[in-house]
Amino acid sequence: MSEKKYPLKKVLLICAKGTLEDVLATLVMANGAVMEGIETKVFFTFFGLDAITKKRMNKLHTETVGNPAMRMPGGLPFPTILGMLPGVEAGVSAMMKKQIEALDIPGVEEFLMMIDAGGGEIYACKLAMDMFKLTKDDLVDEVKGVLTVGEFYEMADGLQTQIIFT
């Protein structure tokens, strides 16, 4: 006997971290959902706002301190203490960006445009905007609005909906 499947119809992604790898993970998942025809809404909060803030979106970096999954070339664990040395974080971030470019992965700005053009919706968190003293004018044009958490949760109505915290 085969189980009935209920495909995902709507996904709401929450991005709360502003590191390059966390933002890209959110954008890859959001773009994938849009490409699959899934209704997609992305909510950027706290440091995730950096991804949609004009002055910060192209300055995202890779976290080198306190990242237990960080690996050196060859797969050896990255000693956290190295991440505290001057220039190491910038170097690791440059390497990561070079690898992303070599794989032809879109940048943050291009991903946001693709998600928007595909019908995905991008939102900013009102609380985080107030905390960081940002206005809608500080954000990229693809941001549809600034919402409270409650307003974002209201968008989760309907069957076959998932909220994913990246």
Given for the second form:
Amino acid sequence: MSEKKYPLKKVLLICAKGTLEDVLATLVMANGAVMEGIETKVFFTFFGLDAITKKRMNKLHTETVGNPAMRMPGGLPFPTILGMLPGVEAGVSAMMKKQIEALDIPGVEEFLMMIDAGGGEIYACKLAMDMFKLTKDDLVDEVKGVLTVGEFYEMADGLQTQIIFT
Amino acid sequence: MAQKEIAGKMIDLDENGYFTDPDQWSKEVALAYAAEHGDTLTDKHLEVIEYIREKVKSGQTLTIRSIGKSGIVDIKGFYKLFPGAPLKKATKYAGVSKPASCV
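May I ask for the structure of the form predicted together with the partner chain now, the form predicted alone having been displayed?
What follows is the whole complex; the chain from before opens it.
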């Protein structure tokens, strides 16, 4: 007898960080779920709000300080002190963006459009918006609403639903 | 691997229902195979399917993004044509293997 399977029907993703790689991780997971026909909702909070803030979304950077997994081109360890020099973070981020584009991975703005086009839903966290003094007008059009934590949890109703904090 | 008769032809399919030999594909087979899954293919569907076949034949990675840039259909339209999991559905009807892409 084969075991009965319960495929995922709904995912709720939370993005709380604003570095390029953290945001992209969330977006890849979200878009991937949409592509599979899974109901998808993405919730941006704290610094993750940068990813849906019009003024900042295309200027996200890679973390060059305190990132032990960082490597120089060629594979040597990347000294943290280098990451502190002016312009290094921008340079590293530009390089990262180039590599990402080469793999046909879209930028943040285009990714959000793709998720929205596929029926995925994008939300912002009310508390973090108040904290950063942002209004709905500061956010991209794809944002469907500003939610409290409680409203977010309410969306996780139904069976075969998962909440993923990236 | 299993064989299945579609539109009067024997087609080799993998365990997920994807063609293992793209050369066994024809328009008639695609129409019949889609109908089996409850989908009716229009000329627009077939245009997208042809694009997918070309792209796969030339060895390029297939992504939703590339289909959105194909000029045939935008991403929203692609989801409308093949509701649910568009890339999986479209590749299945296009007679190519399951897409190995995360975007």
